[in-house]
Amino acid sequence: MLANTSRHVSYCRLCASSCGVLVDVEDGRIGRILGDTQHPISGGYTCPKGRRGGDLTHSPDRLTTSLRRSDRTHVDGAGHVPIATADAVRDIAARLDEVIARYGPDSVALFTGTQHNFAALTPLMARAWFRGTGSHKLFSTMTIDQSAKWVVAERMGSYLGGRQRIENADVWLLAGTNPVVSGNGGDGDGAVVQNPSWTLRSARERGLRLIVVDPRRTETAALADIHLTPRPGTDAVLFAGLLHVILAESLHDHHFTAQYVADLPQLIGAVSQVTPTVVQRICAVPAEQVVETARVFAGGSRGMATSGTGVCMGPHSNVAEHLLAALNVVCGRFLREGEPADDRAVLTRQVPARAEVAPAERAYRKGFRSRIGGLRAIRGELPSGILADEILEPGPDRVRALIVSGGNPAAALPDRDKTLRALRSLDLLVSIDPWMSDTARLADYVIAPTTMYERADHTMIMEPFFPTPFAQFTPAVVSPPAGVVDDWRFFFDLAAASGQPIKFAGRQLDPGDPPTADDLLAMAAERGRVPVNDLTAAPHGRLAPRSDAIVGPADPDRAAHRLTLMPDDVAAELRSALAETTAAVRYPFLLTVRRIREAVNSTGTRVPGLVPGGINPVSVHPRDLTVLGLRDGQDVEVRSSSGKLRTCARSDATLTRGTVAITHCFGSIDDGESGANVNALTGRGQGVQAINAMPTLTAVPVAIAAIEDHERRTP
């Protein structure tokens, strides 16, 4: 290390995996990025996109002021020009204020996105601000890519006891994930997030059976067990093959079921018809390797099934995250009353667990009504799917002015041309971004804010992705450039200056006297076993000692509550689910959306060299090229009953016959087909679900040609 050059200890906040890392400081500059070795969950771990964190900080294109449109004539991206963000805050609030005036709180929309969650405070303020509109539009990605989770929860019910933990299971099931690549595993659960081939790895090794549900042979895929390769969007039919298997070989577990159960026999009777055999015709898997799986999965004592996004983003995704979900229960995969509980919480509050379900609840049923749809708010949240319709469709409370914090809906959501549509046609459209993303382009103010070595954080909001309970807090690397922003600070200026309440943590804050970073930090995490100042002494983080908390018996009131696993519409989604036929004629391959170790979503896609050539090809199995009489590199369009797009093929072996991928959130509306955004494919041509309107992101029937010379002359 040169003489001039300091080294800090901190960790990645582009991911749930938070590695620790240690980052190299020339002349307050960021330089190398290594991973820490003494960090106790990484391990010394980093991935590619990681270890260029420098680059994202330090990239030409990174903004160091914020800017506003200057004129509205909505040239993408042109007619930007600086302005000081306090001057910006003042302008936006005026607008806001004027919108809501005129046309109702409910005019008003804030969109989240996954960089939104890897600052402890933004989120909170962010919902601070929120609450004070009095506005009900709340969206995020969540409801673009696991809002079926919460679908599950909503008509099953939960068991509060918890769930098995991978450390010590000796049974896994993976579906729709590779977290060897996306180091994401499954729903908060803390599978295979932290150093996840070492971790997988090791987990074999003392005895652990890796099953992994995907149709492409997938970095996750290699180290398993059994793979099982369904054909996309039929992950539903697989998973009641297997509820199939376990019941009517009374593999499950029947003590847990008979307590917590209210109708084990209307899940046997809807899958009661769902026979090995007709998995094999439907999901093309072998009937043998059903039965096989189920056996083993059932055979385990600890273990549970987990997804991912896969699941999520396919049709008939409600009812398979549901039957996945079955999976669990009708094993007893649950902690017990008199285990020791699950007590990962360091820095935010533990909630003591007790051996009792939370009923089905179906709050959407009762949450705040759109107008598109009649659909409702779940968790306090619309789905992303409407948000378009919400912006275009005529109405008194139709969405106006949108904040976009940590996101790109630009890129992320379905129907492209429709969603760009939308967003160029609102009155006010602000994006907080270091970059120029396709939504900060459409933007009227681009709010530039701190990256993530630029500013305080710890890592309360991740407590429930870490194997074990951790805690660390990391001061600010470098120091910003003089024009950026928090992000958390940015809500609470726009708050004060709109004369909102700002309720942080319980506390009222004054506009006049605003709080530091590191007092917010500390008053988010007071409720934690560890206080924040404790963390200052230990910079590669600490392991806080294990709790003596067991699960809990029930409360006396709410013991015979049961979880329901086959209500009447869950039934009616799996009879949909087995009775649709594919018409592969006019598009005869099933898309599938993958993720790359060199990108978040669409954060790092730009970075100079981190994307392998910097494009996005259509990945095809080889045999399937030479079919279609393509070459390996060749110029292609990939055509839906939604759109098309060009980009180029790529010959790839593990996928199946049939079967092409392409990873999301490329592209730019700079690009035209060449963008390779996969959402030019996507839209409600392909149907939504039922309750949380997630339209088919995966598994989207195309067709896929090459491109002739002169079309490719051709302007």
Ligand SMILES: Nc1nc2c(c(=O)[nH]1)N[C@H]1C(S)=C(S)[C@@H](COP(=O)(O)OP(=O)(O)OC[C@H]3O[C@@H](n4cnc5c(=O)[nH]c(N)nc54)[C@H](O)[C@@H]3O)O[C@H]1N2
Second form
Amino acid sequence: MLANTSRHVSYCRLCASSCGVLVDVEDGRIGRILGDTQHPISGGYTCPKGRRGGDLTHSPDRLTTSLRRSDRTHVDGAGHVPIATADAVRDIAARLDEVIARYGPDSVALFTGTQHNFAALTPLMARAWFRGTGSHKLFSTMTIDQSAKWVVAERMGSYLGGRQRIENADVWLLAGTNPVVSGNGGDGDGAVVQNPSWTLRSARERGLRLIVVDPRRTETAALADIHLTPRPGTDAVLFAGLLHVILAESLHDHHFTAQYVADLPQLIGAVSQVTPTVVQRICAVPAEQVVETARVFAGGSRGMATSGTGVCMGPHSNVAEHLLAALNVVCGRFLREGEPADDRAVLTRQVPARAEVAPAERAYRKGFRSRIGGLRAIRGELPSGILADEILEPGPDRVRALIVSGGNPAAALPDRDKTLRALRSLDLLVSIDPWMSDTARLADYVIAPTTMYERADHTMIMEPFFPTPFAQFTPAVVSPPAGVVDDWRFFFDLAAASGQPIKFAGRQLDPGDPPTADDLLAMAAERGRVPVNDLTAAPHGRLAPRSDAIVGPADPDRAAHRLTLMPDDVAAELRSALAETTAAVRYPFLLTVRRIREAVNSTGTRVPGLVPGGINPVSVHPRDLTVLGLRDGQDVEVRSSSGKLRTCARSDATLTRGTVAITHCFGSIDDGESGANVNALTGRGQGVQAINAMPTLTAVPVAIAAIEDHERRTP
Ligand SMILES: Nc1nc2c(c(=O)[nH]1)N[C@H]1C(S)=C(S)[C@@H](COP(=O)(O)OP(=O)(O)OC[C@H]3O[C@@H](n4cnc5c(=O)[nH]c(N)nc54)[C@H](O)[C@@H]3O)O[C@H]1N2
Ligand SMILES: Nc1nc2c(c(=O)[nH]1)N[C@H]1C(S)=C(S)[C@@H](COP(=O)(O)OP(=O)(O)OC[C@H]3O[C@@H](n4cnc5c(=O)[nH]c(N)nc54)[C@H](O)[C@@H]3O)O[C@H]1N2
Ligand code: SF4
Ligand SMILES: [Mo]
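What would the structure be for the form predicted in complex with this ligand, given that what you showed me was the form predicted on its own?
The complete assembly is shown below, putting the previous chain first.
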């Protein structure tokens, strides 16, 4: 190493995996990033985008100062001039105060994106600011992601003893998720997050049987014992069929269902018609494979079925996710009274596990009511599927000012045209983003924040994703450019400038005396069992001793609570999934979601040399290409009933025939053709779910055709 080079231990904060890394800093700049082999969880694993973290921080389009739009005419991306962040905060506070005075607090909205969640202090301080506004217009990416899981808890209830874990399971079913690439595998239950390929391989060597449900032979499916390739969008029927076999053959957990389920007969009735033959007809999964899968899943002694975006983004996502959860319930895949509790809290507060049910309360019915379709806030959030309408539709509490934290709604929301129209029509749009994302280009103010290695942090909010109790603290390893601020500091200063109280981790902060990040990190973790100070002495992170907590008995007042597996609305949704026939004449292909290793949503899409070719192709099965008369690499137009886009075709034999895939969050409002944005093809035309207004983002019917030479010349 050179004299002016130093090596620092830290962890990557681009996705929930939180891989341990070694960062070489040369002349104040990030050089090489290596996997930290001494990290007790990730063990040296990193992915391509993590290793290019330095290119993200030091890229030429990294913002080193905040910006303000210099004129009020909406010329996207043009006319931004530097502004000191303190001045920007003062202006934004004044304009928010004006909007609130004129139209009330509900005319102000906050949208939080993926990268908002990867700095421990950002969500806490952003919420502190938002609470002070008095607004109900809170939006996040969860409602365009896997909020079907929230809907399940609202309609089924939840078991509070904890779930079985992959570490000691003998069977696992992964549906619509590709953790080897995404590090996901089952939102929030930490199924396969760190070092995913190794984790799955070693589980299989131990004897775990892996079932993967995915229309594509993904990197994860390649490791499976059983790979089912259902027709996209038909998961609800497939899961109903698995339940049918399990219940018909009496393979379910009689004891668990008798104790915790209110309506097993209703479930049995609802799936009674969904025989393996029906599944074969609707899902194109052979009947004998349905029977075998049901037996293997129910025959294991421990292990769960978990899902990702492929299930939660389909046209029947809420019922599909409900039935997947029902598989776990009927097989009793939960921790019982007296078993060691799954207690991974280290910096967060421990919540005692109890062998009891929190019944379905449908609390969303009491949530804030939007004038758009009468939709209700669920868990305090309005669905992002209605954000554009909240901005565009006239009404007394129409959204006029939007603050976007660590997100890129211009690229991520369905119905791209409408979304862009909405964002352009706002009185005030603020984007807090280290890069000129599409959303930033449309913004009146762009606040330039620190990037991950420029700030101190700890893993508090990542605890549910670790396989075992673990915590890590990292100091900043490089100095940020002079003009940027930590994300939390923007929200602190904004609240202070509006004279709002700032309540953080249960206490009132003094707006005149800003705390340091280290103070706040310690305060946030006050109720954990390991003090933050102990972590600074353990740079590679600390495995906390397993707690001796056990699953306690049900509180007598709650012992009679039961889960509801088949309420009437779920039954109606299942009937509609069974009745669907595909009219595949105009749109013969089904477009599916997929993620790529090289980018996390839009982060990384513009790093030169990271994404292969820098383009976002549509993947098509080679035989389908032949039938369409297309070559690998040929320019094509993809159409749906909501819109169209241009990109190139890429031959991909891992797809099921009739299925195509395009990843999301690519593209730019400046260059229509390169890096196509898939949300040109999504919108209300593709259907939305009741309750969470979740748009359909997978199994979208599309057509593909070559772009003729004359069309290419005159776009
Ligand atoms: N490298 C990388 N990692 C990421 C991200 C990223 O962009 N890049 N994004 C992060 C985010 S925000 C999220 S939400 C998670 C998501 O993590 P995952 O849910 O694991 O996302 P994907 O890798 O897209 O896997 C979805 C899978 O669903 C399959 N699928 C598509 N349609 C259907 C269907 O109708 N039924 C079934 N059964 N399967 C279907 C696809 O073929 C695909 O393999 O990943 C996170 N991690
Ligand atoms: N058609 C279709 N649409 C989809 C999906 C799909 O599969 N198909 N997936 C959906 C899903 S699951 C999700 S989660 C959403 C993603 O939606 P978003 O979360 O809105 O999209 P991202 O690109 O992750 O936005 C993150 C932004 O944060 C910025 N950023 C990076 N680091 C920092 C930081 O340290 N601080 C701050 N303040 N900003 C930072 C990045 O530059 C980027 O602009 O997209 C959804 N939309
Ligand atoms: S982006 Fe890659 S290196 Fe970073 S935490 Fe996620 S998987 Fe690990
Ligand atoms: Mo997501």
